[in-house]
Each structure stands twice: as C-alpha cells, then as structure tokens.
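The chain below stands alone and is given as structure tokens, in the form predicted on its own.
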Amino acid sequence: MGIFGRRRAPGHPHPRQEPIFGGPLCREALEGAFVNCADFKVRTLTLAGDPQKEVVVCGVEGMVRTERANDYVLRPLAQDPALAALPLEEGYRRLAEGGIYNWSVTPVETTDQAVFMLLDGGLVLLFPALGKALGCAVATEEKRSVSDPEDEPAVKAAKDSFVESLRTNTSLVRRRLRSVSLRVEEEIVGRQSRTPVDLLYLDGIADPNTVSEVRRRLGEMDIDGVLDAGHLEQYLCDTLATPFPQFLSTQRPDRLCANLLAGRVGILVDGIAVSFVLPGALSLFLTAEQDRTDNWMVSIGVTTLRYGALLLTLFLPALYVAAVLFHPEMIPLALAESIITAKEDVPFGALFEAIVLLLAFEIIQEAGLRLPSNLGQTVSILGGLVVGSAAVEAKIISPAVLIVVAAAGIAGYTVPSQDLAGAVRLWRLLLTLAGGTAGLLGVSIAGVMLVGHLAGLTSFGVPYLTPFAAASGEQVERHELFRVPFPAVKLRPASLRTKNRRNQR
C-alpha cells in the first residue's frame, strides 16, 4: 500500500504458458500455430534461383504491405546475383547483414518470436537447411489520419489529436519534446491481444517512485486484452470504490507534453485514441487546453466560472427540492407565490420531478451520445420539447422545476472532463434524494459525505484534492489551482514529488 493508497492484492487466475509454442522453429510449427487462418501465408522461394538454397517465407496478409515486402525482401532473395556464388550459411550471414533492404532485420529462433513477429506484420524467412530463420518488419501503416481533437476543442492550441496507432502517438509527443530527457519505456500487456503499452516521462523531473509504480502495475497486469481504457483503469487506480476518475485522458498532444513538463506521466496504447495522464487530481479534470493559452486575468476568471458552475449542477437541484418540501421560509414571497400558483394543477411533488427531468435529461443526453450526429441532433431537439414545453403545458411538470433542472444542466457541461462529469451527474441525482428525504440537514449530510470520498481519494500517492488540502508537510501553491503570470511561476507542483521542480519562468 505505502504512500500509493489502497491497492487489491494481484491475482493471477491461471500461471502464464511459457514459451506458448514449444518444439523447435519450422514450417510445420507455425502452420500449426496459424491453423484454420485464411490469412497465413507460406511462399517456397531459392536464394537467386539456385535449387539447394531454400527459403520459405511466412506472413499474415493484411497485417504485410505488399510493396514493400515485395520490393524490399522478395526481390533481393531472388535476383542479388551474389548470393548465388555464396555458400548457404555465407547467404544467410549477408542478408542478415545488409543483403535485405529493409531497416530491421533480426534472427528469429524460437516459434513464439516467429509467431509474434507475424502478428506485428513483418516476415519471417525460414531457412531449413540451417534450421535459422530471419524477421523482416515490413508492417502496414494504414491507420487514420491525423485530425483535429474533437472533444476537446481550442481556439488558439494546436490542431492535431491521436490516433490509433502508437508509433504515431509517440511521434507527435517528440515533435513537441525533443528531449533527450523524454522515456519511452513499452510493455506487451495482454494474453490474446498482446496490446504494446508505453510509459512515457521525463527523466530527471517525474518522480521515480511514481514512474516505478506505474511500471509495476502494468507489468503486473493479468489480462487477456487491452480494448479500451476501462481495462487500465482497473489496474492502474489505487481504489475502484469510487465514480470519479483518478487518471486524465486527452487526445490532445500539447495537453500530454505540458503534463510531462509539470512531472507528470504518460501512457500510451495501441489500438487507443486518447493518452492518460498520471497522478490525476480534481484540479485536473477542471482544467482545459484553453486555460494555457488565454490571458492569465481571463484564464483565473474562466477558471472560477467553472468551480462555480460545479458547486451549481451539485447543489441546486438538491436545495431546491430541499426548501420546497421543507424550508419554504427561505423562499422569497413573490418567487413563493409564483411556485405555488404553478404547481397548482401538478399531480406530482417537487422531488417527483426533479428526479424524473433528472433521469430524463440522462436518457436525452445517452440517447444523443449513441446516435448518429445528424440523428442524434433530432433526437435531443425533440426530447427537449416533448419533456419540456409539452410536459409543462400538459401541467405535468412545474416550470420551476424545469428551470431548476436546466440550468444545473447546462452549468454541467462546463465541465471539461467527460469522466469528472459522469460523476457528477451520479452525485447530482444522489443529493437531490437527500434534498427531497431531510431538507437541508440531508443535503448537509451528503455533501459532507462527498468531501470525506474525495479527501480520501489519492492517485499514486497524490491527494485527491490537491491543491484544496495538501498531504502533511506539503504547502498549498496558488499556481495549481490558477494560471498566474509566467514571472511569478518558479516551481513544479510540490505534491508531484518531482526530482526537479523548477519550471519554466
């Protein structure tokens, strides 16, 4: 457990196979290993056309690019008039060492090297006679394009997002690093899918122990795939008793180099568009790319806007319910009356409503999400004006209520985490029941409630709530909290633990 939080023992349900291919390296192996694959491919060739230098070539079709296996390994195996001249093991000496036009050429001697090295597209060149074998990285690089960060958008940032494929990802970052510093360290993770993970930070800035956590936890990973980022998620946080995410994902590239110059770490997998951010703290989710790049007046005054907004989509719901039902003193008379003389012909009670505009606005909003856009649209347009003007004409719902629940609504979206949102919205719903079951005293309790779960949440041994409440010993920096001036800024946050905590002035 140490300064890393509550952590669930590993448990490995079944020892791994190793090696999962055993027996020595043939053909008849990795037919074995790739049968009933239409996809596996076997091609019998001779070295410059001599009959007793044979070469059987393996791939995986579609995982290969034909070109550049044909151009780059095919060609040279069958028209480099030297290698006719050469004995066979001489053969296989040059095109190991440079007869092979192709920048990695490796010696492959197990069956699980041959048969990964297939699954990543590249080659393998099986000589019998030897009973050696050579591996060709002739992959395919079709993948998507680089685009603009669609959830994430910034008026003054940069334009480019990630993408699936990881070499790319990584591309991007060293655009942007060009540190000799930057570590890219990659761990296989996954029994069937076999999914490269990489760890990326900067040395001599992120704190070791965390970098070293981070490594240890991916490696102790039991897992049959990586598909999506809730597999990480289980392995990766300290406690999974909690709705709020205890790590940061962002397609944006800009976004996950300034985090690894603040001494922070970065993961990136293939197959996943989007890059996590480790520690995660609540000040986190709560800031934006745009944040950077406004005014520093303007960035602190948006910055507040959106704390604000927070406190709002929590609490006004709950303590409206709250002094319909139980404190109609705190009301002022005339807006009193208004309610009152709204809810005249409603059959229902003031937390009736607000829980089912709640879950409405929910079923609207998942709705829009799973539709196509244009589809999607339409549906969110007629929602809101079935559930809203037809809901209170037909004297179902109060406008009030409406009102209430819009605006917690939209204040909601100001949220720029998708995942800090999530939560939220869950915690939103659960005041509004406390709210509606003891007045004040209820919302009281469950706010309370909510701050001790998130005072008690830590990310890699970082508080929660950093910078709010600091772990013992540690000062509280305004810079964490607000953007100031670039003269002003001398200092890494003290809660990353970073080796060097001067930063940029």
Given for the second form:
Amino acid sequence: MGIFGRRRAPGHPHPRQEPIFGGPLCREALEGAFVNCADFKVRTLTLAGDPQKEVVVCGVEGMVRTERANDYVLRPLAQDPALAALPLEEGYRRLAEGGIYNWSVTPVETTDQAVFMLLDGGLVLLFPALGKALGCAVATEEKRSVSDPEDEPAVKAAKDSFVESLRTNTSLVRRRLRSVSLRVEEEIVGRQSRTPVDLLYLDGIADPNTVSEVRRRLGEMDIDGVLDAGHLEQYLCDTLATPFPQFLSTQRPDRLCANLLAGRVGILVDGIAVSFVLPGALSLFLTAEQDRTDNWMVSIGVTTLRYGALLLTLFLPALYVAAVLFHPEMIPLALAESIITAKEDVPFGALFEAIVLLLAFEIIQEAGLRLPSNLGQTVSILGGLVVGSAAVEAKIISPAVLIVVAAAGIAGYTVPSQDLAGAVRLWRLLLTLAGGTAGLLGVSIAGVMLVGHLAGLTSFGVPYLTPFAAASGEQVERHELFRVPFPAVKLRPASLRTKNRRNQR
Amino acid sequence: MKAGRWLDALIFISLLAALWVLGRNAGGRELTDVTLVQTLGVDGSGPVTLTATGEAEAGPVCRTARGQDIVHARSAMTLADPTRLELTHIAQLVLGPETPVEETLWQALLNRKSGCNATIWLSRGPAGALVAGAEQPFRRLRTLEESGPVTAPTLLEAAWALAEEGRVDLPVLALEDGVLQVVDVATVEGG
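Could you switch over to the form predicted together with the partner chain, since the one displayed so far is the form predicted on its own?
Now the full complex is given, and it begins with the chain already shown.
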C-alpha cells in the first residue's frame, strides 16, 4: 500500500538465488565475490617452503583475529617440517586432522560455504593443485565487556547484562542454567546480514508447540537483515495491529533464565544486547526482577502499586477532563473553586490544555532520550520545571492540568516495560480525547474498547490478559498475579502449557 | 478477513459512532463558564420559591425559580438556564419563615444531587430577599460557619437531630446594612 504518485504495478518477485555463487571453488571465484572489497585479503604460501605445494589463504581483515591466524594457522603451514616430506594430498589430510592448531578446521566444498566462512571471520585455505579447501574459525572476539544492566537495575540481583555478542550471551545463560536440557537452536536470518538468531528453551519443560511455532516463524523470515529488536518482534508477533508489546525484552540474563524455567522460550540475536521472552502477557510486562528478590509481602505491595499506577496513568487525565467539562458535580466545592480560580485567565479549554500538555510531555521525554544523558537531564529539567512553571505563571495553562498530566506521567514510569509504557501513553491520549468528547460515558466506552482490544490479543496462543482472563476457564495460579513465597510456588503457569508443570517437591 | 475480524471491526466502529453521537449531544462546558450555586434560599412550602446565588466569572449571579417542591423548583431553575447554572455544589441552605423545616430538609436530603454537607440557616424575613440582598452571601456565611457565635448544623446533622432527638437548633439570619448577621437561634421541633 503506497501513498502519493502513480499506483505501482503489483507483484515484485523476490526469489532467493541458490547457490548465490555458482562455479567451482577457486581463488578467482572468491576474488569475484569480494570484488571492490578493500578488507578482503589473499596471500599465497608454500607448505614448509616447497614451491610445488601452494596454498592460497583468504580472509577478511578486521573479522579475523590476527594473532590466532598467524600463530595457529599460518605458522604450521610455513614451518611444519612434516609437511615438506609428505605428498600434497597427505599434507592436506594432516592439516585437516590436527596440523593446524585450531579447534575448528572443516573442509569447504562450495564457493557459498567459503564466502560465508570468510564473512563469519574465518580463514579459507585453498589448495589449487587439489581443488580442495579448508576453513578455520579464527574470528575476532572483540566485543563490549559485560556490564551493568542499566535499563533494568535491581538491588539484590546479578549485575551482568547481555552484550552484542551472541556467544557471550548464550554463555551467560549457560552459566546460570547448567542443564543438558537447555537447548540452543540457531537459525541464520537475513539475506544480507546473515544474522545468527538463537532459540533457547528447556527441553521437557517448554511447550513443544510454542517452540515449533517460534522455529517455524523464524524459518519463514526472509528479509534483508536483522539489525534491531523491531525486525524480530514484528516478524514473530501474532498481530501487528496493536501498540502493545507481545514479547518481553530484557537485558538481564537472570530474568531470561527465570522465564526459561517457567516454561517460556527465549530468543537471542547476534548484535542485539537484549533477549526476548515469549509468549508475552500483560502481567509479565508489569513485573520486574526486583520483585523476585524482594520480600514477598513487599513485592505484593509494590506490584499492587504498579497496577494502581497503570490505571492512574491511563485514566487520570481522561477523568480530569471528563469531570471538569461534563461532571462538575463530581468535584468537591473547594476543589472546584480552586480549579476555577486557577483557570480564570487561561485562554484554552480543559481538553486542549490536557492534550497539548500530554504531547509536550512526550516531546520533552523524546528530546531527553535522544540526547546524551547529561544534556537529556538538562532538557528534562528545562522542559518540565522551567517551561512548565513559566507557562503556569503566564496563565497559558492551568496548574491543575499540569499537576494531573505530571502525576499521570510519573505514574507511567512505574511500568517496568518501556514497550508497555509506550502503548499506555498512546491509549492515555485516546482516553483523554474520549473523556473530552463524551465525559465519563466516553471514558467508559474507550475503556471497553481498550479491554476488548487486550482481550483479543494472544501471544503464541496465550491470551494477553492472562491471568486476569483464563482462556479455557482453568483456575489461575495465585503466583501468576502476585508474588507468593517461593516454597508455595509448586506449579508452573498453566497458561504456558508446559510439559512438566511441577517445579519443586 | 475472517468473520471474527469483521465482528471486531463492527463493534469497534459502533463504539466509535456511539462516542461521536454522545459527544455531539453531551454538551460539555468549561468549569469557568459554569456558575456554581453556593447559597440557596427556600421560601414557602407549596409552591416553593428558590433563590440561588453564586459567583460566575463575570460577577455574582442571582436566579429565582418556583416549583411545587424543592426538586421541581430546582429543575425549573436548571431548565431556565441550562448552560450555566450548577446546583450540585450548594454549601448553604437558608430557609424562610414560612418554610416547613423538616419536610424541606428531607426533600433536600433525598435528592441525591444536593449533597449532605450544606449548612442549614433560618432567615428572619423572606429567605430569597435575604440571600439576594446580601453582599457575598456565600463568603459571609462561610465566615460565620468558621467563627460565628453559633454553629450551623449540616443538612445531615439537622435531619438526624430531628429524627433522633425531635428537635434541632438553627441559627437565624437577618440583613444588617447589607451584611448577613446571626441574630438569634431558633429551636425547630420535629413533627
């Protein structure tokens, strides 16, 4: 579906060319594949100095760890005296079976294999006289070091977070779940990016149907590249017609592991420093890792507060606008007088004020997010305090609306998931419009629409409103909604349809 | 599109249409455009004459309406001025000498829109004239409530006292140089 201009001719075939690089595997084929690539390097060596035994070494500079390539691949090629005595065929076998001091040395048979080995940071050793090749995995391991989970801080919890390196991330999970049941399936996604995407689950616990469905959807992804979280989410989710997140994204390995133990499925993507947990449900987005480490009573209090704050951030501006415009009888006399006094010289209506302030709140937040942290804080202070109080003093907006919008905004920050917070902010705007259009009845209608929308969502077959609405009428475990002491949590959530529901004696 | 999707879309469109229709007919108004009636004078028993005073953005407002009882008189007053008058924030109820106190209190109490916290006063002359002639009656009565010589009971307290004790003491107001003053305390006995 397009906009502007002439209608385009329908149907643009997007066939996948296989093999991508045809023809025999040789130096010319690889040079042809990497034409105009300054970082593609080719070097011709002779085995142990014998000019009859030529080896062509190919690699992509920057992707290869130079020390390892020099010491464990090139040095044996040049200096192993046994290679000089052996015929070339025998020498090739010797190199493949241990002559190269690298843990991964595999025969490469096609040009495609060689190209992808090079793109993954490997070295390809071509034996022109034999028409054979070997591939050595010597990719560089340069990466950002494991650091604190800045977006999801917790007091009594682990301080490590996922990084951009997939293998580092899987190791962070493995170190916590030293179980042979932990499965790590890999799918290469993206025609151009060829991004490794790992599917993690505990065999014997996770629902096999969910696992196979995730596997199927990953396999069907045929796109150019997976470069950020949105690519994955929008191809794997059940529906795109919603602002609500359908996967939980977390940068905490301990949180991913807790969800794997509960029977959920995790996804890790190379180059993305967060993991994805699915199926998602509303209650999952309203929990934080801190809930698990806090005392269970404290956790219940905080969770209740969070649900209250969610309702507050959604409905407070809408209720204010509805009350002021349509139901002044709801407002106590003293408060009504105060609002009237504050609003006396303000030229704008309550609905306009509320909408403008909600949008201004979003703009300030967006500006703060896009700037470096120090500058972002300055913008927030300038926008929130200075401009806000100046606007009140100049009688452009009334203080009551400012307080209502600020209270709703701050309440929104208690939502642990930023994805959910974004959806809530969008619906808050719609609810406010409904409240300004038809008062409390409008808020009620918009509220019904919201609940109807949420009730219609599923994530891999799990109703989004779980555990508030049990799809099959089955009783919901208490701990799905509120923390209970861990010794009392005997079963995994029924909604996840785990193979093994009991999690402790 | 599946049948379920059509149904969802139909329900969604219906709700949006309902919202639009309601919005067109609801008639919302800014709080600054509303006159909050704070002091209500009640004269007579059948018909009842109500005199409402309040503060609007443009200045003090005074309206009068008649009806067979308080409820009907209130309706008449609202209908006569439907866009501006708000009778749900009455803080003071002033009853004239001809007004049957107990009956009026119950009528006001049973009307859910009245609220129970309005203070009850009696007037020496017609309540309407007293309220209409006074300077800033709401503020003056608020001052008397806070620091006056006698305490005015609320609607609920007065009705409760009449029902339980059979009597209630109510302050009597009179106009002195345009200012409301408490000149006496009258004991009203229940029927």
